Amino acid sequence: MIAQYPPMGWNSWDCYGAAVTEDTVRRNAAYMAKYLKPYGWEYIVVDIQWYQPTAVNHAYAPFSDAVMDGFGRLLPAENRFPSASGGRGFGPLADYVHSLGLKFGIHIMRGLPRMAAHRRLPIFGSGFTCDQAAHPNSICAWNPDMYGLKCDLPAARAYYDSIFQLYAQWGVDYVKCDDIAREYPHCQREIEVISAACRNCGREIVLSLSPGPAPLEQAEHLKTYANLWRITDDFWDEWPLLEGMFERAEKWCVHAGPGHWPDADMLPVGALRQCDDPNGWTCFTAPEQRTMMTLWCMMRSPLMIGGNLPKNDDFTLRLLTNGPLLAIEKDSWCAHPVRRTAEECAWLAPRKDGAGFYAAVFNLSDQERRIAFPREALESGFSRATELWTGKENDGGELVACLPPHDAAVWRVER
């Protein structure tokens, strides 16, 4: 099964925006292989506009001359990804990532390049041209590169088949498709066509849909045609966004399961916004980072690190290598909140082995609080519990923690 567990990896967006380079990707992959791989981290994902030769930050250059082949398929800009020279695309970079025992992913926008339609380029392996597939009235509101496709036409299906066949040849393991997850109903058919192309390309590829918020009423459609989908717009290092995630997590948690995962978005930890400020760092406090990691693991969201990994400090590395916490993603099921107020929240996640459960409490207030996990949710009590951030043992009784503002505690509980 594809994505039996929530994918865990690194994505270049938070630290380098559209300006990521091959050197940056290789350095982050080497770091992951050395320090994070033993804890389950495995995907290295190149985010948006890798085909744009002049990208310098998080902004998009309008009407840029994107790099593409003679069939309207985007290619890595060789000045930023030198190993792509000679028409090799992302093949050599994917080979390097695979040599480290990791997996390789890329970002795409839905549709095809506007320039490919204007030039009426042929679609590989078909008798169609790109202008026949393009839907000029279906455009992204925030990125100028692409036209959506007329997905009821065979030309559109031929184009999507052609790009996923190319990605399979490159050795791509993960595709993040953008400008689509929240675009119901007019992108519903496009999701189905993209999914079919992905599933029929001859390689197992995780399909992720962005940005959110995806509509909750489309959960069953999303579960059928994608492996993960964003439940929020871009998530950054601001407490109001993190606080707001508790409501989203409560609504979406029932839809998490093998092969389909509601995605709370990136983990903006460590060194961020490096293209604008080489000294940029997350604005989240240490307690807020523990809260984020705890909630993402309890709800079993995919985990994608946003920071430039080689700059990790000791705290960030410990945050990302808390093995007992990360195990919640694989060891639990049917996680759900058992209490949520304006000041605090509590979550329960039964363990698959039936021998216990995970319990978490969160201080959502701006004051230190003593928070006890609700006794009524403990059923018949427990014999032992271990708090996963501190390692402190609790032999029966109640689960309680004195938490600073915006902090969390989480226990592995034995019945």
The other form holds:
4 protein chains.
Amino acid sequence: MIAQYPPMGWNSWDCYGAAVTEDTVRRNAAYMAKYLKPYGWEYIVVDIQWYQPTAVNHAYAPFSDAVMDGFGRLLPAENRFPSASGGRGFGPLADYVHSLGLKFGIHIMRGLPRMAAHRRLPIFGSGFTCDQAAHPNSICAWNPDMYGLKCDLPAARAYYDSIFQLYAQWGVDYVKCDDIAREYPHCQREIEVISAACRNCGREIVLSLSPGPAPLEQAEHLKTYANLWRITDDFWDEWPLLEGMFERAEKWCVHAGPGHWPDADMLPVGALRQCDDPNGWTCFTAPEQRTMMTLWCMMRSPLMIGGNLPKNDDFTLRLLTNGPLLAIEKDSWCAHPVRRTAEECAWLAPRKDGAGFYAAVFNLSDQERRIAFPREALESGFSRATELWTGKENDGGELVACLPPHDAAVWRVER
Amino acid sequence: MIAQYPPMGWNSWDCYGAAVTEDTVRRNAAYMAKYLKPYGWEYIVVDIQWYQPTAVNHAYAPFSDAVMDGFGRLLPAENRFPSASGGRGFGPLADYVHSLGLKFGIHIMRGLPRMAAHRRLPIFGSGFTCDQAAHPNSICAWNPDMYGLKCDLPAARAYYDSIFQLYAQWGVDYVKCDDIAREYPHCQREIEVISAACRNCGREIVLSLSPGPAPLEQAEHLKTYANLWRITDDFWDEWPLLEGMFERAEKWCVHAGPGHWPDADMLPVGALRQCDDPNGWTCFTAPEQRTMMTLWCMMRSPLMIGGNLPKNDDFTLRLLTNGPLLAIEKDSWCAHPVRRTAEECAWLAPRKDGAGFYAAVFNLSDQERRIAFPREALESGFSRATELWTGKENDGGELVACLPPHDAAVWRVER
Amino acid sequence: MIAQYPPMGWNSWDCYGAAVTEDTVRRNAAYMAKYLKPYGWEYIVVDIQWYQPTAVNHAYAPFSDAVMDGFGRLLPAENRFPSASGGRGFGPLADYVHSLGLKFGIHIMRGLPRMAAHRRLPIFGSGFTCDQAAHPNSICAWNPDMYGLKCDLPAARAYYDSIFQLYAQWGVDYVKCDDIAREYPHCQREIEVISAACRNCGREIVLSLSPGPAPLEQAEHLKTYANLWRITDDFWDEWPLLEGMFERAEKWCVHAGPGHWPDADMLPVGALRQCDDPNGWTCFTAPEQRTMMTLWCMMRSPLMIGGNLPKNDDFTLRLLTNGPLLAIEKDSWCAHPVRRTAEECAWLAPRKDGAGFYAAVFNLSDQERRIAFPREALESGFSRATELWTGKENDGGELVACLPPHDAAVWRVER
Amino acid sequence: MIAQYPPMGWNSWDCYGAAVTEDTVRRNAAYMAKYLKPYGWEYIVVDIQWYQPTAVNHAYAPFSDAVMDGFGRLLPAENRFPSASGGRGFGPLADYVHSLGLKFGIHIMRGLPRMAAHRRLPIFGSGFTCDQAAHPNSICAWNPDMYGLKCDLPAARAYYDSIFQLYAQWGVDYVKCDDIAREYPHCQREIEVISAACRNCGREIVLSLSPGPAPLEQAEHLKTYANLWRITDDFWDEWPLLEGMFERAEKWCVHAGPGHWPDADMLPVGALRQCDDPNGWTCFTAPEQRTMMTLWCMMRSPLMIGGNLPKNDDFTLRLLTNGPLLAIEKDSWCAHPVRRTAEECAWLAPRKDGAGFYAAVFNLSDQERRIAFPREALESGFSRATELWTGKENDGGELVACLPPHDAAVWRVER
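For comparison with the form predicted on its own, please write out the form predicted together with another copy of the chain.
Now the complete complex, all chains and molecules, led by this one.
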């Protein structure tokens, strides 16, 4: 099954914005294969505007000449992705990633390139033209590249089929579709058509929807048509955003399950914003990064690293290779918070094997606090517990930790 | 601990409205002791206006002469509760209930009787008078009896202390406090003061808040200050209300835990509305009653029977004495829905002992449907499953049931 | 016709709150007769809680012993209104006011006294009792005295008829009914019943509704059933409240006309808050008072003086006796703003006699400004204009004034 | 001054949609000059998509090849407007209209043509290019032609200046700017820049804003920057739309004045929808047309005929040439409703010359009704009144009419 567990990987946005290059992707893939793959990390995802020859940072150049084939299908800009030359698209890069034992993903915007509509390009494998599929009044509010499609028309379905067939040919394993997961009136239908194209393309491709926040009332629709969807707007290395995730996680946790995962967005750790500042680094403190990793694992969010991997320092690498912590994503189910105040939060997640559970506490305050997991919430005693950041053992007493501001503790508890 | 598990019992409202009498209470208690106690049922709760001599049905007589002592504390109307004569209040009736091995509860409105304020009665054990504690502009929107209190004043705290001390003397085990759990601006503070009086009265008393719907944003406040709180307006034997509970249960399920239980309200089964029609009976079909019992148990809602117990027929008695089903309330934790559409719903609840889990499916449609529990949501195989309404065994295949409209199936699954 | 022009008078609230006495009323009436009557001032209105023996300021004592007759009709407290002794009510005081050539008004709360309901007093001239008319869940949000009525019942109509007949006997000319003109769900019906009682009582009584803001969508209902109604919450001597009136006046001006007048509330001028501070005085500057008087006159608001008249200084007396300004209330019609920005406002009002119009400009800014009435809005030239605060003449050029902060100018213009 | 009185004219939309041709315009202009000019009608306005060669009805073809010059300025499609050949634009057509003693207007969309941005065309008279001025994420919700501009940039101002200079050269007297007057967040600034370009172009051009409803809170902004603005969405020949105009007129009437006129939209009378059906005709009854003309005149709305003039029948021509009725637009001021219920409405408008006023009554019900103008609202007697649809004289009694459903009466009253 697709996305049986929450996908884990790397995405180019946080470090390279719209300006990622093949060279960078290869170096991150190589790093992942060497250092992270043993811990379950496997996806390498090229984010937005890989078809744009002039992108230099996180901004989107308007009215640019996006690279496309004669059927209005976007192609990687060859000046940025040399292996795409000769019309080979992302095929060679995907091959390379696969050769490392990893999986390859790309970002797309819903719709088709504006100029493909204005030029009335034919849609591959159909008698339609792009102007017949495109909706001239449906655009993205923040990106200048595309027109959304008239999804009730066969022409629209033909276009989406044509691109997913191309992605399948290239060997794409993961598509992050953007401008579609917020509360847009049109998006329910467009998600359905994209999902159908993805499911029918002949290759297993994870379908991820952005940006957030997705509307909670759409939970069942999202679970049916996508594998993951963002529950927030873009997440960055700022404490208020991390603090705010506890409320979102509480609302969405009941919707996490095999094949459908509420997504708390990328992990802004290590070397960030490299396109703007070669020395860019996460502003999260070490405790905040532990809190983030703990919450993401407890809620079983997908994990997509945002930092430039080759620059990882020891701390970052250890953060990302805490095997017992990452195991929560696969071993647990039915997680939920048992308490959430302005100062503290506590989460509980039973283990599927029945041998115990995971319990986490978070210090949301700006002071050091001694925080105990609410004893009554255990509903029973336990024989042994191991705190997963420190390795400290506990043989049956209280689950309690002295935590610096914004830090977390999480125990693997044996019945 | 108070309310370690969701309280289970009987309440007089659905069958007798404001007009319940001692005789009725005793007969229901006797029935419970004989037929229901072995299955965990234990609370006998006298609902609203027991202090009102003239109540005859579900309506509230305005400007009535509520019975009270010289300190503005309401007393049972002796014409309805003869054992209360001589100022003994509910003591004798509580004694009787206790003698059966059961527990005794009463309903109260927040505030103090209007006439206690107008008469400026002294507050027991304090130098204050009732007019000092009462807020002349804080009344209930639907009941004419009380003034709310100025909860920041010591006089208000003194009054609430005085009534809970009286209830403790009587031997009350459960207080259902009304006009307080909806989205009222004043209620947060009034809940805190009532909770403190309850906790400090010297007796373990379960504190239940009504009416609903309680605001979801207040979840942590409610968990801190109350043992149960209504998540809906009054629930009656109408399918749309039962159907609507699935959405509420989804939102509230993460907040259920020892000591604090979101309350889906009474179970309108068997003989209802006896005060209006001696032949009154639930309008729920047998499938709907199974659906209700299954959902309430899976979400670990408190269970309060609304029907006149001595009139129970075989079906109703069996419905209420399905031991393996009722065990879910104590054995499971971390329940949540895994799918909810207009036609179907499925819930999952791990067992705390780790040996398996519970899985339920609901047919919300008006047609018979074959409904399978989503296989991928199991995340593993299982050795054996027993359907708890039919007793049918299943040795590891699919969890599936052919269900009439509005019916449910629920399996106890062994790993 | 009742209220052919906007009523002008004095009201006791701003200077004496709930604690006004007969002596004060008489002295204000005598002052009005001597100094203000020639300018059109005529109503003397006794505001809230004249039935309350213990009132001392603007606060309302809860659970007090309101004075009432055997039919639940409130009577003046004799310790405050000695002439009311012997059951004569406000008759003697009304006679005195009439003897001065003035008119007499009183304030009432909608509903009947709470204790009249609890005591089940008979309703005069009917077979009903007060508990039958009162609605136990309809109270005022800020005053503790009354229960609203069940206005669809004959008992409610009987009660309102009984009090207006009493007021007619007393010689009341003006009733300010409170707790009824804001956006309350119940009020539409209660206004209709009160209005009918007022119209049928055998005496011409102006009906004024409070508090505001009345909902604009109810304009036609208010015009049908009342003579004036408040367009704001209580207005006091604070610039932001006065500044805010320009927006309200713009919305309501089209609804002003004979018999029905949007009411901008009392004029807090001169000696205010006497019950709290014998030296209390308006905080409005002289310019602000001119702005207030000019706007109230241009929009044809009722004019009710709030200050203790005998303490008027020269400025205040001149402010209230600017005959040419006050004439706007009677001479003009169809007034409306022609410009309103954050800094300036301009109003235009044609004269009914066709011989010209009134034009006003207001400096809403905190700086001195030269403000011209928008020339194009005149749509023609004019022969002569007189500024009504300074008396300056203008023979046909621009209507322009240099105004200190918060000041106003207003011209009577001859075609 | 521009638009001293509400503009009166003809607009091509209601009869020809996006497909109007030069021939049609000329024939309507000739008709107007011959039959309507004496009554004040003077504007001939070419509505939307005159630059679109393939338009055939009210729909907008997406991704079409709009005709434009080398500076991204739209030009009339020569296949539809032959006199525009040779780059002469609307100059020859404007000359023709002027030769008839009439004025010439055109419709524009805010922004610049999408392809002008994609082609990076230079902006006339500046060093900028169209892609610098255009905002790629600001488009119309219902028309596919344009990108809105980044109005804080000099490039945007340069573009708007360049088109208004062209319009001035052509001899345009009236510009109806569309996609700008509803509650859009961006529009305040874009209105200001367009207004400045219009005011600075060297020719007096009326600036009209569409579509509606314009937000009432923006009234002062609209009065400052435009000459007219729509107070409704598109108005068509359906009674509910006409009935709804009474509420809008009540809210907006205080904002009508020389230079700035709230616009109730076109008059759908006579031959409509000619592009879809050569026999198309208004669905309004004769009474409804009288009600529309009466309300539009009383509120001083601009008057733009929507029907194909040469096809006017006698009724329609008489409707549009009721001189005494049309005189209200110029003779009156300060109009407002004096009563508005579900069944009836009455309006009053003083005459500027002071010799009298206009009074109108409307039957909004579906039954014949005898409707009197509220006598007290006159505030005086009168000597003589003439009903302007029937010519009936009245020498001082009541203003009353027996009206069929949806009909109106309006009197010119002499003091």
